[in-house]
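First, one chain by itself in C-alpha cells, the form predicted on its own.
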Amino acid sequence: MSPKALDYESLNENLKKAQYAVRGELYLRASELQKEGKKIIFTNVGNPHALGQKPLTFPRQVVALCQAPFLLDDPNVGLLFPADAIARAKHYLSYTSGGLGAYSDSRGLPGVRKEVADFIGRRDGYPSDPELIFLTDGASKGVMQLLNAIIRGEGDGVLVPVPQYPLYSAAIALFGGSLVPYYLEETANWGLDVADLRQSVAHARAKGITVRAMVIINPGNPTGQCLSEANLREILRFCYQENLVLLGDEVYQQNIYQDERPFLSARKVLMDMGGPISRELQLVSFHSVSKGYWGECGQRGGYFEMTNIPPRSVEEIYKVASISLSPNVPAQIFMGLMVNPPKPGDISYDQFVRESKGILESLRRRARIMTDGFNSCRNVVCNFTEGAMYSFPQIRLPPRAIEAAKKARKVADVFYCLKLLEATGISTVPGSGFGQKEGVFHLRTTILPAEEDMPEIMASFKKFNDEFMEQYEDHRGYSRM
C-alpha cells in the first residue's frame, strides 16, 4: 500500500529540513521532567511574563475596555479605569468596523499604522509612510512573509549571522532557499567584519547560489551585541554594492543595558547617509510588542516597514497578507499603545514610566549578574549582554566530555545542556541550535528570571558546571581557547 499524504515518508521535504532548537530536544525533555514534578526554570525562550514579569497596567486597561466595550457604558466605569484609558479605548474602537471581533484591513488598522509611522518618524527624524507599514501576528510572521517573497528556490541565498535566531534557518529551509552564514567574531564582542561578508557571498556564488538578502539582528539574538553606527553604515554600503535587500530584525530596540552604544535603526542610518543609497537600497525593518519592557509575547503583535520597495512588489506582498484576511486585532491595539504610550500630563503617565523604567533597570542589573556569574565558572567565558534578553556563554568542554557526548550520540553542547537540565532544572538552548564555529560550544539562556532568584540560579549553575568540569577534565592543565 502506498504512503498516505500525511505519512512521514511523503511529507514535504522542506518541512523535515526545518529545525527550531528553541523548542527542540531540551525543551521537550524539560516538559517531561516538569510533568514528573521537577521544578523547571524555562530560560530557553524570551518569554518575560512566563518568568514573572508583570504586565504594564495602562495597555491592559485599554485593551480590557476594548474587549468588553459594554463597560464603557457603565456609569461606574470611571471608578475602575482612569480617564485616559477610557479615552484611548474609545479612540481605538473608533478605528474598527465592529470592535475587536471584526477583521481589519489585511495590513492592519489604518489608524494604528499611522501611529506606527509617527513613532518611526519621531525615532529616526524622517517621515514614514503608513501605506508601507504592515501589522503582523508578531514579528516572526512578518519575517516569514518577506522571506517567502524573496526566496524563489534553492538557488536563492540569504545571508544570516551565525550564531543566529533559528527562525531564519527554519524559514529559509521551509521556503526551499539556502542559508548563507556569516560568522560573528566572539573575541570582538560578536562584531562583524565586512571582509567576512564578502567572503561568504563569494563562497555562495561559487556554489551557484544567488545571494538576494541579508539579515541583521540588532540588538543581537542570541549574542546580545549592539551594532555601532559605523558598523551599520558598512553593512548598508555592502548591501548596496551587492544589490541585497536588508532585513533588519530590531525587536529588542528597547532592551539596551549600556550607554556606549545606544540603539540606532538601520533606517535612520540609511536616511542619514543621503545620496542614491538612501533612495535605492531596499530595507525592511521589523518590531514587536513581545520584547522590550512590554514582553507581551502571547498577544502576537508586530509590524514591518518597507523602505524603497517598488509599488508593484508592495501590492504582491499585500495580496499574500490578504490570504490570511487580517492580523490579530487586539495585538494591533497593543502595538498602537506601544508606539503611542501615555504622555507627560496624562493621568497614567507617572505609573507607566515607573513600571517601564523599573523593568528596564532590573534587566540591566540581571544582565550584569548573569555575565559575572558565568565568568566566575570554570571553563566558561561570556561577553557582556549589551542588549536583547540573552546571555550566550562559551562552554570550554574538555575532550573527555566531547568523547562522552559522542558515545551518547549527542552533540557535545546538547549533552552538557541535558546534564545541566537534569541536575538543576535550568532549561537552556545549546549553541549548536544557533550555529557556531566548529569545535566551539555555547548555550543560550535568557536574563529573564526574577532578579531575586538570580543569585540562587547562578549558584546552582556554577555548582553543576564546576562538578561537570571536575568529572571530565584530565587535570593536565587542559584549556580550550
Given for the second form:
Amino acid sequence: MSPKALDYESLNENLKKAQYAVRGELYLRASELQKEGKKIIFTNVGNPHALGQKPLTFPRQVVALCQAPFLLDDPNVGLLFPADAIARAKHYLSYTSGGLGAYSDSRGLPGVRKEVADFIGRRDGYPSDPELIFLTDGASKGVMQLLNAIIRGEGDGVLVPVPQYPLYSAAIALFGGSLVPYYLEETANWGLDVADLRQSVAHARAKGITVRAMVIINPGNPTGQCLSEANLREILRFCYQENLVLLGDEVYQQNIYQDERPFLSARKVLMDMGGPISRELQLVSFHSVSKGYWGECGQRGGYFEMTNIPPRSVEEIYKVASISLSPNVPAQIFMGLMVNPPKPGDISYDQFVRESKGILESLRRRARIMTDGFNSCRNVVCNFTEGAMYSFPQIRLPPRAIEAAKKARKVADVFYCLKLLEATGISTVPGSGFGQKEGVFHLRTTILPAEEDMPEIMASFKKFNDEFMEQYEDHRGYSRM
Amino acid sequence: MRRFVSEGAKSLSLVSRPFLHRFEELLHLRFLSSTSVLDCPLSSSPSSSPMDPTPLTVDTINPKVLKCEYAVRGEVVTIAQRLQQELKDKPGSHPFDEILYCNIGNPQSLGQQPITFFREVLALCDHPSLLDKSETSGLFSADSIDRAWQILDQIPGRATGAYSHSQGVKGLRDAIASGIEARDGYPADPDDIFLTDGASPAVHMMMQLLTRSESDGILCPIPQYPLYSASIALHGGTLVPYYLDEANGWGLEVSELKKQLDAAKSKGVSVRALVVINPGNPTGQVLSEENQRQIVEFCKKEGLVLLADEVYQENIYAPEKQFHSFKKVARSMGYGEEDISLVSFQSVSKGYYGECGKRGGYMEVTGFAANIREQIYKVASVNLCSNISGQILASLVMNPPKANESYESYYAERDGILSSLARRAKILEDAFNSLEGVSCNKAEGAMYLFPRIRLPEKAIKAAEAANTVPDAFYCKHLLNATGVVVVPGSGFGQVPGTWHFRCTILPQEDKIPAVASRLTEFHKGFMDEFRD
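Based on the form predicted on its own presented above, generate the structure block for the form predicted together with its partner chain.
Whole complex next, starting from this chain.
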C-alpha cells in the first residue's frame, strides 16, 4: 500500500483552524433536508436574488449586450434593448481592449476605476485617485489580499468586532495571524466603546502580539448598526494613535433603514478631520455589487480603495493582484454601472429608480417586521436592524436547553438552530459562528425573504420558539444577562 | 421595542436615566471624565506602544509577499505600458507604430473573436427576461436559446445573480462531469469538481492545503508558468525544481524527478506534490502517454499529490500528438481513488475559446479522503462561490455543441482558430530558428514559443553593467527597438547560464509576418552590436 500523499494530519494547520459558519453545519444540514424534500427557507446568507429579489433591469441589459457585441450590429437590437443601454454597452466595451474576454489591467479597467473614483468624490466631497482603486472578484478577495499583506505570522494581530462576519476570522486563521476581538455592546445598540478597544489592544500586547490593523464593518454584519460620525472619528483617532491600518468594510453602505445615522464613509470623516491624521492614517475601504439594492452576489464584483498607503506597498499589492491576472470583466462593468447609474433624463432612469426604491423601501419595512416579530417572542430580544441585511436576535436559552445541547454534544445555539430548522425549515446561522459574549446566544437571519412571506415566517418562528421555551423552561425562573 | 440601560452608564452618574438616547452621547461623557485622548496622539496615551512602524510599509509588509515574483506582468510590461502612453501622447516618438503584447496568453486582446454560440448563451443567461420576449428569436440562434433554457433550469429561480453552491451550480457540474467522461472514457463525479474564478485560485487553494511551512516542498518543472513559484512563495513553502530537457523537446525524465526528490529530502524538505503542466507553459510540449504513465507511477510510489495543469488541453498542434488527461492515464493503468491523489486544473481562458476576462475554471479533485475534501470545501466556502457567468462558460467549454446538431458556425469558428494557431506557431518557430545563435523547440501545444538565445559575452557584460539579467536586457532592447513585448526566460526559470524568452503565438495572422521581420531585423542589429 503506497504511502498516502495527503492525510488529514499533514494538512496545513491554519486551514484546519479556519471556520466559516455561514456555509457550515446548519447550511449543510439544511441542504440535506432539502434533498430529502423538505421545504427550506435559506436565511443563512445575504443572497437576495436567491430569495426572489429581481435583478435591476438596466445593468443586465448592458452586460448582455457587452457579452454579445454582435447584437449591436443587428438592425433589430432596438426591439429588445433601450437606446441608453445600447450606448452604455458601447461605452464600456470601449474601455476594454478586446471586449469581455480579454484579461484587463490587473487592477481592473482604468475607465471603470475612474468611474469609481468619481463616485467616491461625489459621495464624500473629496477627490479619489483611480490608481489607488483596485477592482476584485468580490470584496472578499480584496479583504484576503490586504490581510495577507498585513499578517506576517501569529505574532501579528488584527482587531475584529465581535460579533463579526466570519470572513475575517477565517482569513486571519488561514494566514496564520491572531484575531484580537473587541466586543460590540448589545445593550447599547451594538455600539463601539473606545475604552474597550484600548483594553483589547493592551491585552493582546501583553501576550506579545503586535496589533497591526482594525476592521470595522459599517453598516455592521451581523449586527446592522450604523456608526455615527463621532464614533468614526474616535475610531480613526484610535487607529492613528495605535499605528493601525483601518480596514473599512462598507459593502452595506446602500442598506440604511433609519434616518438618524446616514452612511458616512470612513474616508470622508478622515478627510473632514484634516491635519496630519488625514495625510497619514492608513485606510483601506471595501465595496461590492453583492449587497445594497443590487444584490448581484453571483457576479463577484468588488473594489478596495487605498488611502495613505505608501507607493511601494501599493506596488507589492499590485504584484500579488497580477498573479491572478485580472478580476472578471463582466463584474467590472456591473461595478461601473453601480457607481454610475442612469441619470435623470435617461430613457431607463424612471424604471431604474422605481426598481431601486422598491427594493430599498421593502427592505426597510422587512427590517422592522423582523425586529418586531422577534421581540414578540418569548425570551427573545432583538436590536433594530439599522442597516445591512440581517437580524441578530438574542435567544435567552433556559439552563435545561443548554444542558440538552451539551448532552447532544452541540454548542447551545447550534442546538437551537438545528431544532428550528427541523421544525420550520428556516435555515439560520447560529450566533457562535459570528462570535458573542460567553453565555449569550444569538442567531443570524437575513431580512431577505419576500415581504409577503414574512408574516408566515415570523409566525412559524414564534410558534417554534415559544414551544421550545415552554419545553425547556424551568418554572422556578432563571437569571440571564 | 425594549431598551436597555447601558452597562457603561453605571460608571457615570446616569443610572437614574432609564433610557439611553444614543451611544455616542455616552462616549462623549466618558471621554470628558477621563484624560482627554482626543488631542494628544501617541505618547501621552498609556496604551500606545513604543513606536510600532506604520503597518503597511515595505519594511513591515508580509515578507512572503515581498518574496514572490510574477514576470508575466512584470518589469518589461511596465516599460511597454509607458512606451504605449508615449506613442499616444507623441505619435512618431518611437521607431514603431504600436506595442505588440506577446507577453501574455490573452488571445482576445489581440483580435481573436469569441465563439458566437458561447456568447449568445451567456448573454441570454445574463438577462434571462430576454427569453420571455418573442423578438429574441429574431436576434439569437434557436440552439443558443435552447441551451440557455437548459442552463437556467439548473439555476433556482433563473437567478444568475445569486451565490451558488460553493463548488458551483450542481447542474453545471453535472454537465462538466459528463464532458470529462466523454473526453476520457472514465466516469467523473460532479462532487469532485470545484468551479473557481479561473484555474489560478484553484492552484492557490491546493498550495495552501499542502504547505505547512518552509519544509514543505512542491516539485515544479523548470521552466514553469510562474503562478506556481509565486503561489509557493506566498504560502511559505519551498519550490523543488526539476529540469525539463531542452535538447529532447523539453522532455520530462522520471530519473530527473527522482534525483530532485531525493536531493530535497536529504535537505530536510518534505516533498508533497508534483506539478506537471501538459501541454507545457512556456515550453509547449505535449507529453507522450508513456511518459505520463511513468509520472503516475512515480507519484503513486513516492506518495505525491499529482497537480496536473491541463488548461491547454485543447491547444494541440503536432498532428502526431494527442491530449490525454492524467486521470485517464491513471485509470487506464488500473489506478483508482485509493492509489493516487490527483488534481486536474482546467480553464476557459485558453483553448480556442480564449475567454480570459471571464475568469472561469475548475479543479477536479480525486483520491482524497472525505475529511480532506471537507477542508477543501470549507476553504472554497469562505469565498462563497465563483462568478456564475464563468461557471456557465466552463460548462459550455466542457460540453460544447455536438456533431449531430446544426452548429456549423461553431465548428467553423473553432477550427478556424485552431488551425490558425498551428500556422502561427510554425511561422514564428521557423523565424526564431533562422536567427543567429537562436534555437527554438517546436510548439507542440499551448500558446507560446520559448526560444533559446545564445548571448555573446559582450552583451552579458553590458547587461551586468546595466544591472539587468541578460535575458531581460535583450528583451528590453527588443521592446525599445520594435515595440514587441516578450517575457525574459528568467521569469520562468531555466538551466543556469542559458537564456530564453517567451513569446506568444497570438498576434493575428496578418500581423505575424511583421512580427517575424521586426524581430529578425532587431536581432541582426543586436548581434552586430554585441558580437564578440
